[in-house]
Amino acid sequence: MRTPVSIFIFLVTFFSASSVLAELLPGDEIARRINARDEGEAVSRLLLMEMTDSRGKQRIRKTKGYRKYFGDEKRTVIFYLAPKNIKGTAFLTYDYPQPDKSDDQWLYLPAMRKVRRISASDRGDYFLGTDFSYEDIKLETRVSMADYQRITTGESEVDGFHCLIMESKPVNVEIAAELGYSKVEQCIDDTIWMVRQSKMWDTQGNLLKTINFKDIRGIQGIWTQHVIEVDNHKTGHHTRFVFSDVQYNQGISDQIFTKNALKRGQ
């Protein structure tokens, strides 16, 4: 049986914790601040992809990527440069600001000599042998406002940086099936409003992936992640993205972001 003193201590601790949580920013406000962060009108960069399976076998891909805003619409394209057997593969996405308009994504495979449109039901599939989904690649450093309901659950530290913890759950079972996630927990640096760590649970409620965003530093006045590491807890697979030669606002041609450019290459 609890004594009056122990009950008092419990109540003080409970209401103190509740008060702290009440003072934290709501999940939707955190998401808005993430999405409002300056990403520059356009960016070009080299990306080295390293994929390591559970036996330690490694595959390396070299790519060149571009991203540009057309008003509130974001377009992203990735061209594969090496190795030779996948050189010429390209991926293009149009991310529309309207929540009721489905984004467009296309994939060009040189062996098929054909541009294939990726449907919304495919967006939870893994992107070309990595541990990222097509949706993860499309969002980059942003979060989806339409697909999730979110709450703030507390505070934490990642690599010595103070973070707010945001828990997001799909708005319905159909969206959960499309995305492949039943829950996402993100640690957001509340100084620069960038995600430093994400954890994803699969539709059965099992921890699926942990993503760490590292080497975040300013490039031309814009906070930029240079390393992303993903551990797939289900398969034992590991993906590492290393960005280099990041250049913002360098006058990237609109024509790069077209289906015809996928066939021509960069």
Second form
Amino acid sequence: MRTPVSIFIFLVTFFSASSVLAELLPGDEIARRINARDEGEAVSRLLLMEMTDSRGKQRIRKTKGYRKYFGDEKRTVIFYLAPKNIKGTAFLTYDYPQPDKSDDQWLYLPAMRKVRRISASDRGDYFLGTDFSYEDIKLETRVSMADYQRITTGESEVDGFHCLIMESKPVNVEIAAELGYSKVEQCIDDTIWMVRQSKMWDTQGNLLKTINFKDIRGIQGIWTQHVIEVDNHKTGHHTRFVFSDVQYNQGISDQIFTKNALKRGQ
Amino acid sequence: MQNIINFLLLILWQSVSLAVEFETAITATGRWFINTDNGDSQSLRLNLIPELDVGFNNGWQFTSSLRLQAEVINGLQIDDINRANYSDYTKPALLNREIELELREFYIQGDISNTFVSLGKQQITWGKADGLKVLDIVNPQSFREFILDDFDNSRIPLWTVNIEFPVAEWNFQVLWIPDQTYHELPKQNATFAFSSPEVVPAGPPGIQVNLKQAERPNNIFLDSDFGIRASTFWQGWDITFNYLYQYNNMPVLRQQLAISDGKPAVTITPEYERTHVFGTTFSNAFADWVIRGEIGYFTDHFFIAKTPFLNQGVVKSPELHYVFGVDWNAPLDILVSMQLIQSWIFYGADKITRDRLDTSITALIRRNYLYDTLVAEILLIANINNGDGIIRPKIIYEWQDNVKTWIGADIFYGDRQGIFGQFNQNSRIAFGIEVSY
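Same protein, the form predicted together with the partner chain this time rather than the form predicted on its own?
And the full complex, kicking off with our chain again.
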């Protein structure tokens, strides 16, 4: 008697779970909704970066960042304001909508007094001493449609918010090597279509980083994350980004997104 | 020049009421070099750089910095440098034999409509090359330590009017430099005094050589340097076209034989000569690689003749000077950077002390560790013609945001006739510390 009951319970549970999964949005649709979310044509903001190593040594950077869409092309620039040893450093990216077209990136180092072209295939490298990769910085609140294949694996909760769990894997080993990730699992708030938490696994399959997006508030009608915390499980290093003075669509000049502006400190 | 300074001071004074943000900083750097040949200290130097930036609510910004430099080792002391290269408005103040005070930056910058204006004492950098210069010649350089000092330290800021404006897809930069300051060269007894026959003439054996003071141009308007640069971004390429009408920063060393007190003597007269410079630079990124380069064509360059008294010991020729470089972002966050630098003399190559085609290469390998707090690198600069060069390993560690230390070495090799080999007894180990607030 027990066996038929067990099979019955198993079958009911199995089909119930399957039907729930079947009701969940597909990964690509979630990604599309994330990327369709309004993030403003342009934004300016102050950013405080706190980097803490495994021994507790902390470094702090203050930056001012701008991002603006030129049609489908996204341009981002970050100017370092403090401390003294890094003040004047600036980073500019042109992110093109064509998946087969590499980004163009430039870095200005005040000690060199020259704007240097840097290779976009550095995108898996850590960004200027933080736990973010250049690609993480570039994507901000978006996800890459071209680099990953994704599925929805279930539901969860982060900081009290319901979210869908989306698992993404690079489309091939070359992309995985470039990005430095073999798998990304993201918890997406399905009421505002923002990522609340991301987990990344390195190319060996070990859990590498956990990123938590916090203090998400509406600014000028646009959902905006104000705190991002990254724990690097491999190194014990921790990065915390705190955004302030966020302003959308406030007449940001096109000239800020130029190499000349990098040299001038905007 | 005094009128320009007065004008700048007037602008500053009127702008004080608009000032909204004052920012100050100070950087102290200590460096100690030990000669590897004899174990003696080669240099013990302290730099103190206070800075003041003022931001105005109209978007303009004033930047200023001083540099107090103290050197206690004879041969590299402040007074071991020939200072005749400086204009009166740019010359550092010599406080005593060991200490000098220099106004490094003093400029105001801002936008007038679509035009960016920067007025005052500043550095202008052109070009894409690392370690050696082709088009990075707008500002002269101090050769107190040959090319070992960071270019940011050794580049001599000039009083400059810099105007930049966009036209369609191009950005133009126009320069007017009414500052007759040129390369700072060591005296003959200094540690890094030039001795290579490619750079300085060697007097005939047994004949007295008298070096006269350089005859420096001094008409603020007629002797100004002028430059223009057009830059654009086309099909993924960063491209510039450059033109500079300048006095070559290195003086021409003309020689004359005369009888003095019944004995023959050679008199060397340094003179500055004008040249037109036409140049271009380019760079692009392809996957893991960045390709970059710069080309400069100099209409009037002077080279030292093999025969001291032919055309006063100099040969004039156009020169084509260029650099091609590749940067490879290798696995494990390693940067590998290679450059080929060549200089081609058009006329009279058989009469001068260097080859018609002079070739150098550079190779840099750099790796960042510990979230960019530790940097290890090794740089090779080698001249192929003379078989000489320099090897520069260095490790930099950032203890805190405002404290970093480094240890390195500058190892010269090759024959003393060569540009690098002339210093083959000056190889050294370097220790440094920098603290900033």
